[in-house]
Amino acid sequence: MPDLAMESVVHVYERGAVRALDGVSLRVLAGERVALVGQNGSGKTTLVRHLNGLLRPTSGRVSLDGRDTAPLRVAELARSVGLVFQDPDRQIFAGSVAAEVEFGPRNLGMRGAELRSAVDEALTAVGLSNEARTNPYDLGASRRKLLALASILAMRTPILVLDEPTTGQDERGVATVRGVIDAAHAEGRTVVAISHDMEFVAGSFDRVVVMSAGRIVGDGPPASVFAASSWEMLRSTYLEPPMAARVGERLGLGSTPTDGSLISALVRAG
């Protein structure tokens, strides 16, 4: 499984008017689960689009397993890095759910039983097995988002990049996304996700990277990033720690209490 690295990456939009990334250095080890958090406009989406080559650095270097990605085409990077957009309608184009999920792996060279297996596994993972013949635009917005996720899962890339995967999802949808991330992690795959859902981040990721104004201002495990000592930093980026972290700190349970420890403490307090 490959590592990812960014070294002093700067990205400038609009002829220098917008410096979306400002000297970002970040290394993601193979198999890590990393969440990127920060207010809108902090550079998160710009960052992840460098990982699969949709954007290229104005200066600096992006590498995949030590190899500079600059000479690699997006199609080559797609074998290693699968990116699910925040808006599924920017990704979906096929006339059926099955055709949508087949497109990516077919372009990577999968055929026959391997292709069928990849498609079936991806549809099962997101709960769309019974919708194979459905037109994607007959699905609701939340299920189109899951379809976009399935289309990338079927490519079986060692690295998954998810842009706001839980937006618009109900409790069941969030649980589905969490299950996908857990399964990918169990297989040794790397997951990088952008999210505004701090509860989801705290429960699903081993590392949290905080961004502000194109820079990384915080980086560590959830227990550290959501600890009381980091709340001022989070507030400076217009973020709030998850409710469990706030309650856990007040009850002396730390910033990532388990459900059991919270219930026991509340019972004792009551």
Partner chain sequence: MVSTALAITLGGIWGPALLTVGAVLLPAALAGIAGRLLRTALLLTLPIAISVLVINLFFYPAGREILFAIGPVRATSEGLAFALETLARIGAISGAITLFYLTTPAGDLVLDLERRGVSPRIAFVVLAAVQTVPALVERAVAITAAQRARGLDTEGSLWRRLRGVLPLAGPVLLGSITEVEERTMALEARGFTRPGRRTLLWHPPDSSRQAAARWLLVAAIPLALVARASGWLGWLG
Given for the second form:
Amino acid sequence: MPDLAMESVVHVYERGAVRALDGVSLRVLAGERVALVGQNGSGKTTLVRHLNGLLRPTSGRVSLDGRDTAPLRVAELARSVGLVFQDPDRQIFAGSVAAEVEFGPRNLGMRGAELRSAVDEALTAVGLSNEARTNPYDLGASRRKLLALASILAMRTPILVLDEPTTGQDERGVATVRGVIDAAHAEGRTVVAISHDMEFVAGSFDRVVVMSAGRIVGDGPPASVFAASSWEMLRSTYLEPPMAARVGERLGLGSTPTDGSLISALVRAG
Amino acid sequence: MVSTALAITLGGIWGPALLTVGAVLLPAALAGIAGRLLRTALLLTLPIAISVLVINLFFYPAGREILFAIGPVRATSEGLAFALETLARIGAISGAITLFYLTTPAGDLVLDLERRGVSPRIAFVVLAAVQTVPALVERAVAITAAQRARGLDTEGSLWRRLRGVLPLAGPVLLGSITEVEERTMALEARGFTRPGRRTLLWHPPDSSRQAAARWLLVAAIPLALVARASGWLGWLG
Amino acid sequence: MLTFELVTYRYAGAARPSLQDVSLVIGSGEVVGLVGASEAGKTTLCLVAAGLAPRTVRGTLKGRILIDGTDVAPLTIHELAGQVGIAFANPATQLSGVAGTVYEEVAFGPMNLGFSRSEVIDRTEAALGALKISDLAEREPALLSGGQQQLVAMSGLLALRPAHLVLDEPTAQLDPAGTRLVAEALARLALDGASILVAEQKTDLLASICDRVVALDAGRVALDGPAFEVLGDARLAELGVAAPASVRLRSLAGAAGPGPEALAHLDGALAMEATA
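Based on the form predicted alone presented above, generate the structure block for the form predicted together with the partner chain.
Let's see the whole complex now, leading with the same chain.
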């Protein structure tokens, strides 16, 4: 299982002089679940697009298991890193759900029984098994988004990168995404996800990386990033800790970033 | 710029190569976009150019002087001359159109049309037409990126690129129609198709030199037609 | 005031209607939240309310929609544009595409409606200020992030100062700060007497801005009542809607069974968070 590393990565888009990434250094260990949070426009999407080579650093270095990714094509990196786009309509192109999900693993060389099981497994994970023959555009927007997730899951990459996977999902959809992350984690895969949903972040990730204006300004487990001592940093980047952390703090129960940790602290306190 | 493009297209019946250099490449180079212009124009015209060259070179009906032969087909020098002439025209036209796309923001064009009294509804149709190409390209680029992220190797040779792009034509077009529908809804909900005059906050800059250049180019069209009909300047065409 | 009378809507070619016998009144100055699972009919209700269905999206409409008591059926879409504003979830398709800067984008609607120059400028600057994006004014909309585009689209809508507002997941891609700015802007519009319908998955947001919440289930109204009642209703979970964090925490705590003193403390803390 590979480690991912970014070293002093700067990215300046061709049009527009803004430094979208302004010296980012980040190391993600194999098997970690890392949430990337930050204000709109802080550089989160730009960062994750460097992980699979869709964007290349203006300066700095991205490496996979110690090996510089600069000479590797996107198609080669796709064996290691699966990236799900924020907008499924910028990703989906096939005429049927099954064909869409097959596309990635086929490119990676899967055939026959292996391919079938990869596709079935991915469709089952997102609850679309009964829609294999459906045209993606006959699915609602939230299910198209789950289809985009399935099409990357089927590639069985050791690293999974998700750009805002829960937006537009109802409660069941969010639970599906959580299930996918839990399962990937249980298999030892690495998960990196962008999210604005702090409850989701606190509940499904081991580590929270906070971005602001192209830089990393906070990095740690949810219990420390959402603890009262970090609130000033969070608020300076216009973020808010989850409700459980705020209530836990009011009750003097210490750092309780998730519903579960708050309730057990409450029960312990009597 | 609008009229530059139109005049070159219309006037391109003679000396098109000269025109391409003088009226397309030179201004493009001055604007610092010659590289992008060449790349885009080449991509647009390559398929047509190849077919024009092959068909005329080998099958030009009036061809007599044989250059070389591959089996039963013979390449003629008349065919080659005609093909080159046609290619020069196509080059001038696609160059002019590309220059127009690269230098004229859709918004400015619409504002300018409206200022000249064109109804917003017609301006809307023009806008939709102008927007279609970049929207298609942008969407194709996004989906190709997503395909590369799923292991489709499109870097390197031209064939690899085509292999990635060709199967996209259908879905990209369909997807774009959906997007245009949504955008139309949003535009309508913001009153774009309301009859009557819109308030215009500013006008695109239009200097007297620009206007003079436009009239000069428009005047060149009938001049070109007369010159061609009378056989004067025949050495050019 | 926006009124729905027994509205049924079926998209062209669809087997079943997406809305069935929906009756609803959104009073002047009222913010009504709309919740429901994906594909329960929230977007359709928004399209129908803004008059885009069936005018732009094809389908058949039964029942009536009234604006301040007048049936909208004979009105054209641009006649409606001055009266009902709509925002969609996908910001990319809401931007006009004709504006080179954020300022022009926000000014686009007021320009279309033919207001005077000074009025257009006034509205544009106020709308940019309301969502704190004045510093983006000179940026090119197409180069902004998804969330920033959503704020620009929202700002363009505020500049129209519509008396009726229909929002389909207006904060889907927004960070918490952007979400709060949108909430504040909506509250101000409501104070000025606007009737507002907001479809949202974020029930915490609805809890903070809505007077009333309506839950849809398979195209029908399943729940309709004061926000605190509907958002605290146990049936919400069956409808596939996540309860607000405070409701969720309260019910988890109740089930876990800490002492009554701890529960009372929790209630106090939740109440303080609600007003914070």
